[in-house]
Every structure is written in C-alpha cells, then in structure tokens.
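Coming up is one lone chain in structure tokens, specifically the form predicted alone.
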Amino acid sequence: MKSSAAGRACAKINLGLRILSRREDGFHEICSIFHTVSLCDEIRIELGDVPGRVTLACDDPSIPAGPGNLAFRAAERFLEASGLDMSVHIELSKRIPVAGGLGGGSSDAACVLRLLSRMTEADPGLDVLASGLGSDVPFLLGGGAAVVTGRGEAVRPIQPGSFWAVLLNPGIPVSTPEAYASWDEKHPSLTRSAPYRDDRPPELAWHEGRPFPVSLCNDFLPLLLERHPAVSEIARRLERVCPAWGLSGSGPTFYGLFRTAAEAEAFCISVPRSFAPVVCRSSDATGASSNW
C-alpha cells in the first residue's frame, strides 16, 4: 500500500448538449459527447493511521475544504464503502475554473477515487460511488470521449477525437442546479416523454472544417445570453473566427475548435485577457498517475 500519490483530474467540454425531457427524480435527461482536455487540477493525496479522518487543503481559498467539496466527499464515501481504517488528506492545486461548466469538482472526487483505489489496491464499486457524487463523476472515472445519455450515468465511450482548443471564460459562475431550474421555468410544457433522439454513432473527425459532424448545439446558450447579455461578445466573436465553437455544460466557458496550436495560439493572442483565454489540446483519458 503506498502512503502517497497524486495525479492529474483533466476538464471536460460539452460536444453538444442536448436536455430532452424531465425525470421523476428531479434530474433531466440529456445527451451529450463530452470529451476530456489537457486542462487539469492537480490532487496530491497522503495516507495516515488517524480511522476514517478527510482533510483537504487548497491553493484556491474560494474552495470549500470539507463536505461542500466533492473531492472531500469521494474520500469520505471511499473510506466508508472500502471499510479501510485510515485517514486522507488531499492537497488540490486549482486550474479548472470554478463553476465553468467543465466538471472541474466531478474531475477532481474523480481522481480522488482513482488515486485510492490504486493506493489500497481496493475497489469497493467505483462506478457506485461516482454516480452518486454527481452527474459528471462517472464519465470522468476514466475520461477521454463518450456520448453520455440519462442524467449523466449512462456512458457510451467512443473514439476520442484530436483536436486543439480555446477555452474562454468571463468570470461569472454559473450553478448547475440553478440553470436547469431556470430551463424549467422557460419550458414547463417539458415532461418525461423525451422527443426525437439522434442515436447514430458519432465520429470525431473533421468534416468541413468542424471536428464533429453532429451540430455542437447546447441548449443551455440561449438561455445564459438571456441572463448575461455581456457574454454575447464571446459567441460573436467565435461565431467570426471559428469554424467550430461551443459552450461546455452549463457555462459560463465557451470553447473554440481547432486543428492545430498555431491555429490555436493565434486566436489566443486575438481574444481580451477579460475571457481569461487558455489553449489546451484533447486528451484520450484523464491524466491520473500513481506518482507525482
């Protein structure tokens, strides 16, 4: 059993997003294609003999360092499902921004349950514990490309794609919860009969000039124009330059699409520092390493 480890917990982006219909249990049904980026939290986790105690410290003091983290949570639940008399504490270096849209806390209580599993040489259900930490926890178990469909739980992996990209974020947190309500309150005529559902096989490849042949519509963007009339210069502006851009999740991050750095690196240069710009490339799985 090894006493320390730590490992990378990569973003993810929203190749689309699509919410087609209410659930009896609050939550919605969705499909999306996410795919993981080089964007990355870095977790550093330390085993000691204290039973059943979590700590986390942050280099983000904005963070929440007990159960309002989800990265405190997996390790609570971990412990508890494992049945490991141990303590853990988790150092997280923060680089994902915070209520992006890029499942940086899924990642990071992704990661976490990684790195123990690998450290205990224990699995008391992964997959378990991920779906009831949060929608995103699952597809970021392993990373890479899927088309996720359910409520987020239902993982279908595909060939990840390659491809550059341009992440830009206005600085203004979005909850995810608050979203869909307000997606409600816009749609209540939405129930649980989902309407029409495109489930041909996707196929992350170029075509035209865009990196996926199904349309990168999320249903989520008009709905934060509405709220925040100032990120529509964002949308403007990609809509201009990129042959193919997006929002991710919820937002506020809007993505653009490119084959290559310099392609990447050039629009970059281009973009007010206020978008906090930040080129990444795709990554096929989610960085985690034994060691640091």
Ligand code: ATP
Given for the second form:
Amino acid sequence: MKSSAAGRACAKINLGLRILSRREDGFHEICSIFHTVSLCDEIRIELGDVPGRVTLACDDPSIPAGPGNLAFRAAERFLEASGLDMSVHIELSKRIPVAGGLGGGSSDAACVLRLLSRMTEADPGLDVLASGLGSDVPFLLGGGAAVVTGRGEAVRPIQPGSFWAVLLNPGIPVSTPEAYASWDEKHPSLTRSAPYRDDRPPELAWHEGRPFPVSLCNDFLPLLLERHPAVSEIARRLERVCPAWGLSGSGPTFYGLFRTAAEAEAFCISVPRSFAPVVCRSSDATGASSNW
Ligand code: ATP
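Having seen the form predicted alone, could you give me the form predicted in complex with ligand ATP?
Next comes the full complex, this chain leading.
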C-alpha cells in the first residue's frame, strides 16, 4: 500500500446542455456532452494509521475544509465503504474557479476516489460512491468525453474531441440549485410525463477524423443573461470571434473553442482581464491533452 500519492482533478465543460424535464424526486433530466479540459486542481493524499480520520488543507479559504467539501466527503465515503482503518489527509490546490459551472468540487471528489483506490488497491464500488456524491462525479471519475443523460449519472463515453478552449469567467458565483429553481419557475409544466421536445441536442461534427463540437445550446444561458445582463458582453465578444462558443453548466463560465493554440492565445490576449481568461486544451480520459 502506498502512503502518499498526487493527482490532477480536471475541469469539465458542457458542450451544450438541454434540460428535458423535472423528475418527481426534484432532479432534472438533462442531455449534455461533457468534456474534460486541461485546467485542473491538484490533490495530494497522505495515509496514516489513525482509524477513520479525514483532514483537508486547501489554499482557497472560501471553500469548506470539513465535511462540506466534496473531496473530504469522498474520502469519508471511501473509508466507510472499504472498511479500511486509516487516516486520510488531503491537500487541495484550487485552480478551477469555484461555483463556475466547471465541476471543480465534483472533480476533486472523483480524483480522491481514484487516488484512494489506487493507493489502497481497494475498490469498494467507485461508481456507486461517485453517484452518491453528486450528479457530475460519475463522469469525472473517468473524464474524457461522454454523452450524459438522466440526472447526469447515465454516462456514454465517446471519442474525445480535439480543441483549444479559452475559458472566460465574469467572477459572479452561480449556485446550480438556484439556477435549476429559476428554470423551474419559467417552465412549471415540464414534468417527466410532459418532457421538452429536444429539437437541438448537443452534437459533435467530424473534422479531419476528430469530433468537434457544433451544437452548443445551453438552456441556462437565457436565465443567466436575464439575471446578470452585464455578462452579455462576454457572449457578444465570443459571437464575433469564435467559430464555436458556449456556457458551461449553469454558468457563469463561458468558453470559446479553437482549432489551434495560436487562435486561442490571440483571442485570450484580446479580452479584458476582468473576464479572467484562461487557455486550456481538451483532455482525454487519462487527463492527457489530445493530439491534434
Ligand atoms: P455544481 O457541481 O454544483 O454545478 P460548480 O461546478 O459550478 O458546481 P463547484 O466549484 O463544484 O462549482 O462549487 C459549488 C459549491 O460547492 C461551492 O459553493 C463550494 O463552496 C462547494 N464545494 C464543496 N467542495 C468543493 C471543492 N472541493 N471545490 C470547490 N467547491 C467546493
């Protein structure tokens, strides 16, 4: 058994996100293409011999360091399910903007599960633990690209695309539960028995043998623009310059997609620093950036 290990927790972007209906249990049926990108948090884990003790140190004081942190919870659930008597110390370096629609917390949780399983050589059922931790965790356990349906737990892996992305974050934290609540207010009649007709599902086109995202419609975009009209400046810039752009999750992070690093870099330097632009690359299931 290894006593320490480190790993990367990649952010995901949503290449289109349609909300199809609201289920009786309050969750929503969605259809989206999830894709991991190279922007990542860094996680280091140390195991000790105090039974059942989990501790976490994080360089971002704005997020919880106890059971409110998904990475912490992932370690607790892993210890419970595996029956291993040990302590887990997690060091978390945040790079993914918090509450940005990039799945940062979920990816941290997935990374902790992966690392603990590798270090202890125990697999107490990572898929089940992942879906108990949050809707995006099952996808982030594997990463790469997938068509995601259900409430997020039905993950059908597809070949990862190959692109460069510029992420733009206006710095307004958006709570996903609140975003779904506003969507429900606007669509009170969309229950499971009367679902939405999904006329524009997320779609990848093929370019030089590799998939490239084309249909990036996100049902949260009109809600975000209505609540935060200033954000429309980002959408306007992206519309002018990018062949493909979209909103990730319930926002507020937007992305522009480019085929080359040079195009992405040129766009990145042209946007105001207040949008905190970051250039990153599509990554596959191993976390490696795909070769174009
Ligand atoms: P969601 O998965 O809800 O769509 P998101 O990807 O937009 O979320 P996260 O960065 O995961 O955003 O943060 C959402 C909330 O989760 C924040 O309020 C934050 O305090 C809390 N949180 C818990 N654990 C973490 C973590 N490890 N990293 C970031 N946020 C975390």
